[in-house]
Every structure is written in C-alpha cells, then in structure tokens.
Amino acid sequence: MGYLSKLTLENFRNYSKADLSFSPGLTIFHGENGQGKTSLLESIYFLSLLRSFRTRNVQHLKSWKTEAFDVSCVLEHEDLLADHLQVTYGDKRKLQVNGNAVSRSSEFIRQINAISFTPEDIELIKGSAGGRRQFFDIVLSQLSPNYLINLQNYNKALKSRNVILRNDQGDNSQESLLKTYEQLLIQYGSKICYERLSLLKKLEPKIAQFTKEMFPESKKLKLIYQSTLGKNLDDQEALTELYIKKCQDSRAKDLSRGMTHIGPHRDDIFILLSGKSLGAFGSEGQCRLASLVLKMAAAEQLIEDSQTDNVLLLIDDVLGELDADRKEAFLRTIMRGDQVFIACTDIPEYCQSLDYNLYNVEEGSVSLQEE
C-alpha cells in the first residue's frame, strides 16, 4: 500500500505556499466555504492525472498575478522507497519523477491513482457523451498504462485523418493517406472499445450492489455501451474486422463532411434507471445518487486491482443531500481506499468515531489541529 506523505504547493489557487504532511487513512480538511479546502483536493488530483476536476484551463490554477505554479508530493511505498513527483506549470509544463524530467504524460500518470467525488459529477448523468467517455478513459488509464498510450495514439491518428478529410484533393495520394491513418485508427480504436466494454462488465456487479445501498430496493441502474461500430463487440478480432468495414462504408460521408464519424471518439454510455434514460427522465436527486454509484464502483475497481499501489479518494461537498443511511453506506465504501481526503464544513458523524487527521483551513492557510 502506498500513500501520500507530503504535499507542497506554490502559487496554486489561493495558496502562495503550503507544506503539508499526511498519514495513511482519513484526512479531513475543515473550514467554511471559499477558504481553499477544494483547492487542496484539486492539487492532489492534478498530481494524479495532470488535470483539474474544476476547470479545463490549467492557467486558472495559478495564483492571481503569478507566472507559474508548482505542485509536488512524496509518495511512500511499502518497500520503504519513496517517489517524489513534481509539476511546474508556467509558459510550459515541466514534469519530474525523482528529480528526473519526463516528457510524456503517460510516464507521469499512474503514480497516484485518484478518484474525486464532487457536485459536478452529476454531469456524468445529465451532461454530454464526451464527459462519460472521459470518465471511462480516466479510470482505464489508471488501471492500465497501455490504455493511455493507445488513447493518445488514437487521438493523434484521428486528428491527422480529419485534416486530410478537410483538405480534399480528390486524388490517389489522399486515398492512400486516409487508408494509412484508418489502419492506425482501427489498430488503437478497437483496443479502446474492447477495454471500455471489459471495464463496463467488471463494474456491473459493483453498480448493482451500490444501487441497492443508495436507491430504493425496486430501482435498478444499468449502463449500456452504445458504439458507432454496432453491437456484439465482445470478441476483439471480430471487432477489428467490423471496424475495417465500417471505416470503408463511412469514407464517402466523412469526405463530404470533413470529419470522422466512426470510432470510440463518437461512442456513448447510456445510463438507465429501471429501464428509462436517467439523464432525460430522472430527478436531480436520482442523477446525483447515480453519479455517486458510478464513482463508488470505479473506486472499488481500482482498490481491487492488484496493479494499483495506492488509491486516493477525494470527497468534496457531496454528502449534504444524503440521508443518514445513504451517507453511512457511501462513507463505509470509500473508507476502503488507502487514503481518504474529505473537505467539509461539518465533520460527518460517521467519521467522528474513526481515527483521522484534522486540518483547519482558513483563507488559504492550513493548520493541523492537535489532539
């Protein structure tokens, strides 16, 4: 089991400087709203996945009127060795692992495996297909280093093919280039589809269990992978053959519209509650509960996976709308993580009986409350 032992921030959000030390288990960031609790969770998430769960614009993470921010941590392991991770973001991004520069995000990601629980998670249900694809891609990237590499290669090939489609010359050289990039799309895209479907199957029993705990007994939550390639994609070899045919059939349409219509970048995950589209017909409360169930199932999958050295769960303002039974069911599940960080204005009653470290957060200043 690994855990985050130190976290250092410089010019990150409202923190000009912060140095924190942690133990395994539960850490609570306590304070009023707007004091910087969420930013601490966000910095840990950024070290995990090089992205924020609050904004797509990394420049927004810099403190006001500063040129760059720096986040770093020490990650302890059971074998007594420790890793030092550092991200500096100014005009350019600089990544370091144990003092050595790394150029590719795939070399940095997976050092820390983190799942965040935030109010914005409702967009997994009500939002766009892109958000749902991204959720699956993030979980799979933490479970498998090859998945992220395949995804990056797929996106590069997709971008190149779309450029060729938009610059239609109507000659043999263009057709040859299209076929070249189609081979790459098929090579990487079939693996992406297969891995997404495999993950969905692994999550099914976990989703069923957590649905029983979070929803009334009669409700059933079901996820259906909707692929542009069609149905019955369980066999990777058959999936590849189908992909080849779909690319050929779609080429004329793609040329006329200047974009690629077939592939995992166009797929969606339909979320049904008792047979009805949850995003279209579900209440706000049902959508929030369903988003918690999906995140809980993903966290459980990471915890069970033998290759994940650590699983950090980051909880921000998702407990307020839960009744006592659902709140306890949720907290009991997430406490299985190697480390749990909760940002709250009131310490949950369930947590009060547990051992935890308590940090008070006020106006970008963090202090450990001694017993």
Contents of the next structure:
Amino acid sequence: MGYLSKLTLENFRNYSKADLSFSPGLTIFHGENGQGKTSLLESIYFLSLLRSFRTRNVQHLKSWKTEAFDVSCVLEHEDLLADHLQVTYGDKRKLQVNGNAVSRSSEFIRQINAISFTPEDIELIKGSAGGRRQFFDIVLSQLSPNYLINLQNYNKALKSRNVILRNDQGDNSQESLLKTYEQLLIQYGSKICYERLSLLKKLEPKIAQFTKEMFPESKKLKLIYQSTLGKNLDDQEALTELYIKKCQDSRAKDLSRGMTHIGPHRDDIFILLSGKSLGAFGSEGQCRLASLVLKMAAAEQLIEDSQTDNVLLLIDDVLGELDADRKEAFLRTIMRGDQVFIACTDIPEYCQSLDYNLYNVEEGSVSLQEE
Amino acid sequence: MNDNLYPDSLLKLIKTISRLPGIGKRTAERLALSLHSWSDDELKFFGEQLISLKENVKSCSTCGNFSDEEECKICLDLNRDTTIICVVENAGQIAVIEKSGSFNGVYHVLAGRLSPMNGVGPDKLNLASFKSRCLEATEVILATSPDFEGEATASFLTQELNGVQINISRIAQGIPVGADLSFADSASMAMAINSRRTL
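Switching from the form predicted alone: structure of the form predicted in complex with the partner chain?
What follows is the whole complex; the chain from before opens it.
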C-alpha cells in the first residue's frame, strides 16, 4: 500500500507556499468556504493526472501575478524507496521524478492513482456526452499505459482526416491519403471502443452493488454504450470489420460536411434509471447519487486492477446532501482506498469513530490540529 | 538577456547563433565571443562557407541527398545496388544509415513527412520520381520514424505502391542495441515483443 507522505505547493491557487505531511488512511481538510480546501485536493489530482478537475486551463492554477507554480510530493511505497514527484509550470511544463526529467506525460501519470468526488460530478449525468467519454478515458488511462497513447494517436488521425476531408476538391486526388488516415483512425479507434466496452462490462456488477447501497428505494441503474458504429461490438475483430464498413458508408456525408461523423469521439454512454434516461427525467438528488455511484465503481475498479500500489480518493463537499445512511455507505466504500482526503466544512459523524489527521485551512494557510 | 551587455553588432550575432538547435543563450554568447577572437582570415573562410552553403550543397536530382554535383556520391557509385531503395524523411538520416554500414542500396529522400494538420500533404514531399524509381527496383525499405507521422507516411507510401510489383518492408522497431532491457519504456518494449522473431 502506497501513500502520499508530503505535499509541497508554491504559487498554486491561493497558496504562496504550503508544506503538508500526511499519514496513510484518512486526512480531513476542515475550514470555511473559499479558504483553499478544494485547491489542496486539486493539487494532488494534478500530480496524478496533470490536469485539474475544476478547469481546463492550467494557467488558472497559478497564483495571481506569479510566473510559475510548483507542486511536488513524496510518494511512499510498501517495499520500495519513496518517489519524489515534481511538476513545475511556467511558460513550459517541467516534470521530474526523483530529480530526473520526464518528457512525456504518459510516463508521468499513473504513478499516483487519484479519483475525485466533486459537486461537478453531477455533469456526468446531466452534462454532455463529452464529459462521460472523458470520464471513461481518464479511468482507462489510469488502468492501462497504452490507452492514453492510443487515444492521442486517434485524435491525431481524426484531425488529419478532417483536414483532408475539408481540402478535398471532389476529384479523388486525395483518395490514398484519405485511406492512409482512415486505416490509422480505425486501428486506434477500434481499440478505444473495445477498451471502453470492456470497462463498462467490468463496472456493471459494481454499479449494481453501489446502486443498491446508495438509492433509498430499489432502483436499477444501467449504463449502455451507445456507439456511432452500431450494436454488438463485443468481438474486437468484428468491431474492426464493422468500423471499416461504417467508415466507407459515412465517407460521402463526411466529405460534404468536412468532418468525421462516426467513431469513438462521437459515442455516448446512456445512463438509465429503471429504464428511463436519468439525465432527462431524473431528479437532482437521483442524478447526484448516480454520479457518486459511477465514481465509486470507478474507484473500486482502480483498487482492484491498478498496477500501482496506491489509490487516493479525493472527496470535495459531496456529503452535504446525503442522509445519514447514504453518508455512511459512501464513506465505508471510500475508506477502502489506500489514502482518503476529505474537504468539508463540518466533519462527518461517521469519521468521528475513525483515526484521522485534521488540517485547518484558513486563507491559504494550513495548520495541523494536534490531538 | 540584458540587451545592454554587448554592442548591437555582437548582440545580433548572438541572437542569430541562438537560433541553432540545441544552442541556448549562454552557449550562443560563448560561441560569438569565441568567433570574435578568430583571425580575419579564419572568419573570412567561415563566412565564405556560409555564403556559398546553399549554392554549393545542392540536392541530388535522383534521390534528394545532399550533393556537390547534379547527382550525389551514392547515386553515382556503381557498386551500389539500385534495386533496393531506402526511403528516409530527410537527407541527414542517410548519414546515420551509412555509418551503420549495413545498407548497400540507394536512397530516396522525402524531405519531410505527412502531417495534414500542419498543412503538409503529399504535394509537399519529394514524390515526383518515387513511383517510377520503384518500378525499376525489387525492394523498398520504408525507414520513416516510428512515431505517428512517420507511420502515417509509411502507410501512405504503401498505398501509393499498390499495384507495383515490389517488396515493401518497414524497418524494425523496439529495443536499442546495447541497451539494458530494464530501462526500456513500455511502448518500445511492447513494439519489441510484438515484432519478435523465431530463432
């Protein structure tokens, strides 16, 4: 079991400088609203995935009027020496592991496996398909080193094909060029579809179990991968065959609009509660619970399958609306993570019976509360 | 750099030198100061080389390699096997393959690689004579880089040669010779395993 033993921030959000030490198990960041609790979770998430769960623009993570921010941590392992991870972000990004520069982000991420629970997670249910695809893509990238590389290559093939489609003069001169990128598109795209479907299948029993624990009345939460390629995609070879055919069929339409209409970049994951679209018909509360269930299932999957020895769970303010039983069911599940960080304004009752470290957060400064 | 540290003429030289690959501000400064200590004759010789660089070094009309003459030394060499053509992205890569001493065929320089996203289509590559050259050869080796653009370029050339009677091969990819397996990154290792050979 690995865990984060130290976290250092410099010019990150409202922290000009912060040094924190942690032990395995539960850590609680306690404080009023707007003091910087979420930013602490965000910095840990950033070390894990080199992205934020709050913003797409990394520059927003810098403190106001500073040139660069710096986040580093010490990651302890069970029977290995601790790793020192560091990210410096100025004009350019600099990644370091134990003082050695790492050039590719795919080599850096997956050292820390973090999963976040935030109020924005409700967008998984109510938001656009893009958010659901991204959720799957992030979990799959955490589980397999090749997924991210395939996804990056797929996006390059897709952009290239779209440029060729737009440049086409209708004289077939681009035929072999188009074919080249279609081959690549299908090669990487079919892997992405297949991996997403496999993950969905693995998540199914976990989703069923957590739905039972989290939803008050007996409800069935079902996820359906809605692919632009069609149905019955379980066999990878058959999927590739179908992809080739669909790609050809779609060619004329794609040429006329200058974009690619089929493929994993247009797929969606339908979320049904007792047979009805949850995003369209569900109540706010149901959507919130369902988003928690999805994240819990993903966390459970990481705990089961991850190749690294740590799964860190970052909980931001999602407990407020749950009743006592749900709260307890939720906390019981997340305590299965190797290390859990909770940001809250009131310490949950269930946690009182557990050992935890308490940090008081106030205006960008953090102090450990001695027992 | 503090622009007041040096007189303008020296500053111009420093800024020009720092455009070279792998040269930072500090190194550019050192190189410029070192050049300043050269004798007039040495500097004149250096300057002449620069001025006539493009004029003297042409690209071979057959393969696109660097050349002093109309055709490069490799294309003029009667001992080279013209039935095997090795396709490379740029002329600089020929030297790398030549140093290996493992290839006695001829080359074809693409002068780039496909990247439609950046506006590089087949029309920007040296492909005019490619197909006709391949018609007279028995094997073409696609030695483009093993990254996305390189793979796309190799795959495009394969499409282009559809219908041409020729063996098309791709250079092997995987673990560098002399490297310790334990330091291989996962992508290279996967490639090496996938393209393993029976002994």
